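Presented as structure tokens, the chain that follows is alone, the form predicted on its own.
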Amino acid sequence: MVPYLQIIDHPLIQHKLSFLRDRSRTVVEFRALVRELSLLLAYEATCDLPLMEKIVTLPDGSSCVTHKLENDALCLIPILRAGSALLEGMLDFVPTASVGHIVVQRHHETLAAEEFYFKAPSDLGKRLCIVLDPMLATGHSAVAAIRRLKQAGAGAIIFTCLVAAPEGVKHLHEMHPDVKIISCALDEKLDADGYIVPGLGDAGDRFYGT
């Protein structure tokens, strides 16, 4: 495997994305699943933030020195609308990140990006950035929202995504090779109307249910 891509292949989490992938999952139950994988991608995600020390007091009186994570360490960035699927379990994991919105749409006969919304806090460039999309396709969206961000300032960036095409992880890796990609699935392919092959089906309509 190349070192920019991580395939998680914890039996758990290919588990739960069989159920995921099933047609006749019902949207409680597909919910249900994003956030249950949403919080193992934030595990693997997570494993190299900065942790300060910190001294405690314990149950008999006595101290010792711990380790929490740095003030403003993470900032974790959903691509909306459907990155918005994969925010509250993360959040779960880890409550005191920052959150950042973007909105990017593709056009569905070009295919191209387009951006209509960003808000971020100010000092991305002190923060581990973490962008939230659940299928990572043609990769159009991923690098305009990389790019955007990477102009307000951010640094660290690392793309997580539920499922991923070879053709999205190509173009992303072209378009920002210092960004680390984490997926539980590589795919096959991408059809010829740039869906991901088997994939997930829309994960944004079946996660909202539109």
Ligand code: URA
Contents of the next structure:
Amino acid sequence: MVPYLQIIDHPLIQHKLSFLRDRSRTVVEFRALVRELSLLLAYEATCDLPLMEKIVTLPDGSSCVTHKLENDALCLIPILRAGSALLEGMLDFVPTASVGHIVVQRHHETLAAEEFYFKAPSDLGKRLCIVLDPMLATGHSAVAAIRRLKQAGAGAIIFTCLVAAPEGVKHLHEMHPDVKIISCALDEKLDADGYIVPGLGDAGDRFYGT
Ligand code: URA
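What would the structure be for the form predicted together with the ligand, rather than the form predicted on its own?
Now the complete complex, all chains and molecules, led by this one.
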């Protein structure tokens, strides 16, 4: 596996992903699985976060040196709409994280990404920025969102998704070679409509019941 791409080959992740791909999942089941998987993605993506020392007083009155996250360590940036699906699970794991938002939509014919909205903390350069999108398909949205984050001062950026296509991984790496991609699976290919094969269908529609 190449260093910029991490596939989380953990049995629990593969087990949950198997249920997630199944078309018979209800919206409630789909949401619960995405929440669990995004928590596990957050665990992987945050393994190098900087810590600061904190002295705590123990129950017996003595003190010891512990380590806590720096307050401005993290910013989660879902690419709306589907990226929001990963947000709650990640916030379960890192509730102190700041959240930025970006709306990027694929043009239905060209599949190129168009930006409609962007809002993020002003000190992005001090934070690890974790970009969320369940599906890395063509990579157009991811490339556009990360370009925008860099314009806004972001430095350290990790892209997280549930399922990646080789085409999207290649495109994202070519355009942003400094960005690590963490995914639960690397699927086979894209179909003619830009959907991942085997994939899990339209992740946004399945999560939001549309
Ligand atoms: N977006 C999805 O929701 N699914 C895909 O397969 C590709 C893009």
